[in-house]
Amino acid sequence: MVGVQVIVGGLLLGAIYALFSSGLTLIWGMMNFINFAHGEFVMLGMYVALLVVTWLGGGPAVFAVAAAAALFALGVGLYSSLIRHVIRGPLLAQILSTFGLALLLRYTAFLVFSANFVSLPPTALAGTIKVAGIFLPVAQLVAGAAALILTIALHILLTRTTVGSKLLAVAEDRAAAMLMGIRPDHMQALAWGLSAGAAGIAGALMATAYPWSPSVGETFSLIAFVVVALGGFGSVLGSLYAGLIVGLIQAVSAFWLGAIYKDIVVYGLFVVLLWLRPQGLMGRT
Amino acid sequence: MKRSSLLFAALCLTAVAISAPTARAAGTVKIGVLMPLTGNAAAAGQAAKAAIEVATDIVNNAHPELGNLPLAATAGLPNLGGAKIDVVFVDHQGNPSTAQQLATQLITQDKVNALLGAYQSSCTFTATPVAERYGIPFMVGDSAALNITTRGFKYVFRATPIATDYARTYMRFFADMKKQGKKIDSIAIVNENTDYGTSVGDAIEAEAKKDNMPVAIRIPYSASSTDVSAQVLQLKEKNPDVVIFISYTADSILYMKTMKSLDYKPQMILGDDSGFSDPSFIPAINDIAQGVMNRSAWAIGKPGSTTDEINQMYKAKTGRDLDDTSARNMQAFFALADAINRAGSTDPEKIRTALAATDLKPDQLMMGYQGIKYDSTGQNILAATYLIQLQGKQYQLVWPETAATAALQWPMRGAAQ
């Protein structure tokens, strides 16, 4: 029974990993652009949730949507003010710009929110349900389910809708897309909005279960990069599988081998997989 | 990915902080303080910084209300013609290699007369050899790892109790509880896996073995974990009577929350300071972890007492009560300032000699130590600690009974009703 508990916990965690990684992979797939500030978007999502709960009250539906909206706006704003310009520059300029952005966001958060760890006050999501001897923390259950649904929705948006086709068209061939009457800047701004929005909502959902401080973004960035590389750069569905796999492997190896070995197992398997399949699980060759 | 990860590594290197060297003002004593002012332990580092600033104010200005506390009544250091202490804070971000680098910079560029720091044992461990090499006294503020003072260094001093002192206190406490008929058949040790957690965990395991106290499970883990469910399930399976946590802030809060959500409550949780003393710990968990115990050599004391006055000053500055970790740093600062004053000079060798001759009595201290007197390794042999318990919204001193201000609640209650 403990085994089932471990596996369920790992999958719930993995679903969240998938949600915040999907935004990173979206930007990569759309623009061949690595966003080092992605973990900071997650962190900002957490603080937006906190501000909304403290000032306005309201349940998880309210603060998760607020975080998604705020981060969507931030993503679009950043694209129009910063990314649009640096993307024409050399690779180093692109990387430096988002790395600098990450530091700027992190230390602004230190200034505004201080270095203290904070947690969301107990919400409607506090508590645990027990199903067939398995404890399901409500917060993680809701977060995991929402993450799963949103990641799949993002995948459907990209592969089954006109907007998705336009987004992919711009990624495929910018000039040809412009000839078809698609405005690449609009599409890419939308991609940044969706990417940051997904990170924001993931942050808000995670804030229900984890204490955090402004430096939490570092931890999430690393996980996001691993998930994205494992799933295949640019594949939302790939990051979903990879997120679930990473969460599961971490939980299983932490329980049966010990907590200090979980990262060795994850990164060991990661290296083996990249050796066998460098493009990742679902990446295009 | 390969090219970008190389670039990423290069970026990380360039991101290392560079601070401009400053000229040394005449008539001042310069003390370099290494703390994690950003990063995972930033809250604790900032709290310690505020505490050291209060201590600097106490030394530099006249505070006759503070009783026998050395240097409080006078302004500045009387034996150095009233010289003021100038403190230079640097941020090592909890990174041992940064700490090492900053220690070098403080000595060679800022020309400090002495060093104090550095919160994480791993950072203190790498910063102290630098001080030893340059012959600059290093006062260890609050790092508990044993190996910091076991390397035969001459310039490293530590007023705070260390891992073995704490481990022995815990075993004495368990023996006392058993005598009172409480059931403690086994304990579990959960420790973060850097120098601090490992050395305290090792010390507790060794003392437990000496006392024939079975250790049901030892769980080392990384403090930056985002999920600790697996560890909590391991504990639940082994079901020890007492779980000892040697943890930093985010992880200790995460453990309390995860234990609650997985419906696991041992008879008693004993935290080894650090995370359990972090200002954000109590507000985050006070409704789910009533009765958790912690150690502290700091107690606010009666209204009007020296400790109460110090707490008032700290509270005026930060808006909250002084915590044990910051208080131990403050005590270390006073002990260092006292030695510099007795040396009557900023010469590092004279300061070292004065430090080695330190003999402070309990009434000259703000902490619950038996005194400050160093052995040949630089460790204070008179260090001691109390045990405290979370009751309501604050910790109460509950053990030893002779010093207790509230009755111990056993087993812990967990959820507040």
The other form holds:
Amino acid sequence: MVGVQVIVGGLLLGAIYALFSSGLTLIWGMMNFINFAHGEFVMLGMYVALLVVTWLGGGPAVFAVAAAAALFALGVGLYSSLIRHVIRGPLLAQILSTFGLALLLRYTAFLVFSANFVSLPPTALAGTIKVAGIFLPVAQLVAGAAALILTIALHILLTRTTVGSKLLAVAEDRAAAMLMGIRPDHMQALAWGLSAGAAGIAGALMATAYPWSPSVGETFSLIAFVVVALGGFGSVLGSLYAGLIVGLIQAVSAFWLGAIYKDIVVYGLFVVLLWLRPQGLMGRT
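With the form predicted together with its partner chain done, generate the form predicted on its own in the same format.
No partners, no molecules, just the chain.
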């Protein structure tokens, strides 16, 4: 039964990985743009949750919505003020701009919140429940289930709605999209808002179950890149599958080998899979 509990816990964590990684794959697939600050978006979502709980006394529903809204606005603002200017420049300018942005966000968080690890005060999600003989923290269960639903919702938005069609049209051919009356800058700003918003709400959900510090964004960035490359660039559904796989591998390897080896196992299997299938699970050759 312990093994089943480890597997379920890994899948719930993997669902959160999938949610914030889906935002990265949206930008990567739509603009062919690498955002090295994506992990910092997750970190900021965690601190938004902390501020809402400590200052306003808001519950999980309130701080999750607040984190999504705040990071959506940040994503749109960053695209309008920075990204749309460097996206037409050389690749090195794109890389350095988001790498510098990641450092700016990280060390601003160090300045404002200090380097100490923090965690959310007890919320309505505190406690543990027993499901089919498996003991699970309520916060982890709710966070994983919500992340899974939101990732599927983002996939449906991109593949079954008019807005998604416009986003994909800009991704396929910017000039042709303009001829059809679509404004690429508006769509790309929306994509950045959705990407950052997904990362923000994933951070708020993760904050209910795990402690963190400003440096956690670097770890999340690495995980997001692994999930996106593993799932296939530009595929939200691929990120969902890959996120669940990564979370499961981490949980099982931590249980059997020890927590210090879980990342070694993940990155090792990641390299092997990309050697065998460079396009990822659902990417096109």
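If you superpose the two forms and keep the largest set of C-alpha atoms that fall within 1.5 Å, you have the rigid core. If you're wondering where the values come from, they're calculated on a predicted model, not measured in any experiment. Numbering follows the first chain given and starts at 1.
If you fit the rigid core between these two forms, you'll see the Cα of Leu257 move by 2 angstroms or more.
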